[in-house]
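Here we start with a single chain on its own, the form predicted alone, put down as structure tokens.
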Amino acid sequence: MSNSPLEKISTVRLGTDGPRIGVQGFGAMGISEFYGDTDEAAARDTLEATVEAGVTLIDTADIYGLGANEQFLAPFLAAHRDEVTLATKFAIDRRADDPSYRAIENSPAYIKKAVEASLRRLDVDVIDLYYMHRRNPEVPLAESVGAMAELVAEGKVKYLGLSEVTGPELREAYAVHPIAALQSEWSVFSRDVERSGVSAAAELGVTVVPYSPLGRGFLTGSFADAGKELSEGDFRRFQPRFTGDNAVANAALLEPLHKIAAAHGATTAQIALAWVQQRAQVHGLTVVPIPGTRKRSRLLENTGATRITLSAEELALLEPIAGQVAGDRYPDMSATSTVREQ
């Protein structure tokens, strides 16, 4: 491993009054679950590379590995707490004794319990950015955000975020307490957030944090058919876009990415990320994608995308892709903003 200093990425402000953070963040989910086995030593080295490269927004959630992801991050946070903007999430309730169980919990009582558990696992005194991971429409948004605001007043949380909410929901929440970040899936394959979330975020000064900006690896070419190539425990095997006829049709949509990557001497991953990063200029707001990886080399490849600018002609080649994608993002879309906007 080289000890030479890495070129740091540029910074932007989180929300209207938050800290300055790297223009690209890091999604830690895959370290603990969902994407197959992890080499923990390599993953820890990758975390060290985030700080070296200026990737300071580190994103986790209490459900990743049933809390294991937060625990895994704790030693890294202890060593780099002043250099990191820590984000975690609540709302998706899982049970260790029933892998199929899922519930969306937004009640104030649940929120107060969840934050204490996250603080304990992360071994920190305060969470920088605390997200509602998913919205349960049966709980009034004002109640949930009100409870989150109390955590700010108590000094347990600094800034609030929402994930997979619509533009109207974002505005409703912001009226209760300022929201620093909106996290939603956003990539050349997935543009649901543009229906209303992006315009509301731009209006309110909310940072958009795209998750899965690389299409869970599909846009990088790391697999072509999840059902045939990925391990039994990999949840991409059950996502409609990545298997069977859908996978074949969607792989054909990547040709413009390959063409543009060749022109830039870049990878398809870098072009896909550059597209997401450039949404900031297209929509007039702050955009901080959080690609995940367990390898230092991939992290450095990802940050290289922040220094690529796509031309108008190249953006035009990528523009129609999302509208041609076959299959939904999830087998069950009921907990996403897409359903509430229909």
Ligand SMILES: NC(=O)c1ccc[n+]([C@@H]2O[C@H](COP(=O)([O-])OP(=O)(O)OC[C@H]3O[C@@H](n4cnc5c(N)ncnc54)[C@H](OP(=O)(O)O)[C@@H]3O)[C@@H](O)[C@H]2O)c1
Contents of the next structure:
Amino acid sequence: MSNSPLEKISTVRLGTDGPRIGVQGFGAMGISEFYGDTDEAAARDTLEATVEAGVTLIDTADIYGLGANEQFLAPFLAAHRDEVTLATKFAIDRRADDPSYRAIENSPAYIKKAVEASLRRLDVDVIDLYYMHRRNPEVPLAESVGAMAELVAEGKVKYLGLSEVTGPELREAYAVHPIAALQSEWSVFSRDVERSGVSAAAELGVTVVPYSPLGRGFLTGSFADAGKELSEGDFRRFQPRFTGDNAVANAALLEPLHKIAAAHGATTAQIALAWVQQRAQVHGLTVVPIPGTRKRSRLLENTGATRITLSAEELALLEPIAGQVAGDRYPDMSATSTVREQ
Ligand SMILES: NC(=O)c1ccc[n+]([C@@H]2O[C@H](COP(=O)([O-])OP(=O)(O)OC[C@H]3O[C@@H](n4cnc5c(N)ncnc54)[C@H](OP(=O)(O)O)[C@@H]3O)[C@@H](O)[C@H]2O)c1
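Could I see the form predicted in complex with the named molecule next, after the form predicted alone?
What follows is the whole complex; the chain from before opens it.
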């Protein structure tokens, strides 16, 4: 909307030669799966608010809702294709007829089929940023990135990304074809990517896209014990850090966030988002965090974080938190790069 009254957020370049994108992006995953029921009209209104606020990197994946998330985005993309940078992902194979089935697929043949299915569901001619969602170490990275590079040559994809890989893996991939973005979990609670991913990204000019920057909502204080407070199918009920004794211990770690939020007249969500932006500066990086929400008011609250600057004292208060978090990020960490880094 050209005559929007909203103040647009500032922009940064994606990778070394990509488009300029809003300094905060949008994660669409929760609209279709993992975080309880969705009011679809409110979610559509939230999508409209992204472009109004200058949030242009829209993030989905083929597995979110088994394709439903990509399909949900299609009408929004039809109306706003030129205003957004569209990112989706392949590699996690799940099946509607077998809920327990999950495989990490990185073969060229799988990638070629996956991109066609995503293009069809999104109803677009080209995907701006195509990520490998997870690495399967049994498939040579050069083979997978080589297949992804062919998609660029064929005009199906513009830029390449990798999710949850190590710094050495990012370098290996970059040697095959430039990589525009590294997407990994990064928040006050989750800093595994700082082991090697961010230094490689800084050196190569790769934009880091922190996912779950609000700790899947835990850092906002909107729930404390997932097991007791969230609905039956909510994924967070199965995440070790959000249930039982771990959740109680981890909720206590939020105290400095509350204190800093009060001092800024801000919310803890905004402080968590401001932290990722400033932590990236320490590493000499460009970051575009992609918080997810299905509510317009929260989207605007989150973009407000781009205007908050934390002092050195405040950053020091937040520094020790991640090292004290009880419980893993996932029930099964075997598909994340950090397991292979230990
Ligand atoms: N590459 C990967 O492996 C990977 C993994 C996970 C996620 N992702 C991507 O990253 C995106 C973001 O991550 P995420 O959705 O897992 O976690 P997140 O952004 O850290 O948190 C999302 C949760 O926080 C709530 N929320 C958002 N803003 C809020 C606010 N201001 N106040 C209170 N609550 C707020 C949302 O609820 P409402 O929706 O009800 O507002 C939702 O439950 C996803 O959408 C997805 O695109 C990628």
